[in-house]
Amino acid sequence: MAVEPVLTIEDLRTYFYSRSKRAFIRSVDGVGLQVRRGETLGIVGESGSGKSVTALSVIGLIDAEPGVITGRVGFRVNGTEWSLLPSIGDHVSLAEEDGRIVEVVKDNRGWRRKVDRLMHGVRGREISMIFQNPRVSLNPFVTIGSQVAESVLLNTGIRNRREAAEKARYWLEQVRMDSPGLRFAQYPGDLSGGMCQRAMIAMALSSEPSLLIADEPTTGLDSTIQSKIVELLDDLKKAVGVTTVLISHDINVVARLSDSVAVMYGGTVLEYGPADRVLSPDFLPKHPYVEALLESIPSERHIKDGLLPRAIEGEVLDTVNAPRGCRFFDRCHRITNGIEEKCRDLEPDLAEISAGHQMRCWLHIG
């Protein structure tokens, strides 16, 4: 029996409008993902490919306009089902030209109100997020301890301040904060980068969420603490069954923790499947982008031979002007004569190439 999905994202599009260019920045352009209970979904992909924006769209924290313009986000826990996005039809109308959205009319204020209502009691309590830039996400004028304790008070059954402080200390210890007693009373500005990061993780975990969205949780941490955090997340998953969406550039961390992996590029998902298949360089077939990505990881071989890692050639994709065909077209090495035209003019669908393994590439769709 398949475990029911906790989070279902369908056809999510989040655009921003640049007034100075009079153009849309198509940051998330048709993303669909699913996370089942107790599973970890890893999201990797190029910088700027829309990973953070996808996460922020899910918890309704997109402020810039027009923001989310299509999609459906379903969240189900303990038999209760929430829809996290207002129904699009009531607030948004779109016009297309050449198969591309060129006009959006959106009732931003109504949307905002509706999102806040839908998110009430979900954001923070059922879903919590570790943000990519911890220093910005912590309040600089409140001590670390009070911030974590506040989150405990707000989001768990604990009502007593003393108990909440105890609990906050417990979580700070869990994320391996040194001298937790001292850090408890310090302000974010007095902590090192990695400590802020750990404080952020402690805060996200302290609300004991059903779904944890972790955006680059381990970048600022050294390998010993990193491995402890990875263990902690692993333990939470095994013991409590926390469902996690893990966004990271550290492929090793993703490989270690994830059950399934989505690879994003230019606002879309290029490959989506079980972690051991997607991230293993030896498993074929591979999407050309993923292949190149895995090749640019510095490995033992590089270090031994003093070689520098190889970057994927070409420029990063501009989300203002995505090509009409495959988004990886300009940088792809595997285009064959037979499919070149298709690659250039027609975007491939995310098609199932084997059970539970999807890919967006003409090489692999009939």
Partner chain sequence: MKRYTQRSSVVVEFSDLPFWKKADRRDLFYLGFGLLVLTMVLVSYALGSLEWLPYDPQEIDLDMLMAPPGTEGHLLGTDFMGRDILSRLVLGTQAYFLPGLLSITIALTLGSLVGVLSGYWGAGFDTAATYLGNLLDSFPRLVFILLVVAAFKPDIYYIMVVVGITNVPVVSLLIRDKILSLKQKTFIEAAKALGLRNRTIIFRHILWHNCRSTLIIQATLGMAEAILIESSLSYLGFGVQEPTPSWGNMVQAGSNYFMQGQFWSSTAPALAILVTIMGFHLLGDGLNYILEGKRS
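With the form predicted in complex with its partner chain done, generate the form predicted on its own in the same format.
Next up is only this chain, free of partner chains and other molecules.
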């Protein structure tokens, strides 16, 4: 029997208006994904591909206008389902020209009130997030123990402060905090970056959430600490079994921790499927962008064959000027004469090329 999805995203679009360019930044442009219970979905891609904005849109943390304009986000736990984008159409009207959105009118104040009411019982309790920079996310004037205990009080059934403090110590031990009793009484400024990240992970897991979103959890840490955090996340995945969305530009981290992978570029998903297919250089077919990403990362294969990693030519797509055709068109080295016109003028659908494996490329979907 198929495991039910905890999170289902359909046609998610999050746009921001650039006053200087008098145009929309199409940060997320038609993304659809699923995460099944107990699994880890990895989202990879270069900076600016829309990974973090996708996650922030799902949990209602987009402040800039207009923000989310279309889509459906379904969240299902123990037979109960929430719509995390309720009645988005009641708050947004769109004007289109030649199939493209050219004008957005949105009641942002009304939408924000609605989302905040909905997320009050979901965000932090059923869905937790580990943010990119733990030093920024932690309050520098409150001890680590108090911050984790406060999360316990806010997001669990525990109301006694002594019990909450005991639970906080338990989670600091679970994330292998060095000398957890000592760190409990210290401030974020007294801790290393790796320790702050462990404190953030403890805080995120303290509510025993149904879904954990980890946004670049190893960014800004040195390589030794990165390795230890990845090992910790791997062990916690096996021990706790929490459903996870892992966002990273580090393909090696995603390959180690993920069951399935979505590769994003220019605000959309170019390839989506099992991690051992999408991120294996030996598994074909492969989207040209994914192939280029894998070729740009030093690996055992490079050492064995005496090859140097190859940089991806060109610049990351400016989604203000997203092309009508393939988002990767200007950087692709595999375009043939037979498909060049289609690649330039017509964006391919995300189509299934084998069971559970989807790709957005005219080379493979004809």
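Only the largest set of C-alpha atoms that superpose within 1.5 Å between the two forms is called the rigid core. Numbering follows the first chain given and starts at 1. In this text, all values refer to a predicted model and were calculated from it rather than measured experimentally.
J.: So that I can tell if Val175 moves, could you say whether its C-alpha shifts by at least 2 Å between these two forms after the core superposition?
T.: Yes, shifts by 2 Å or more.
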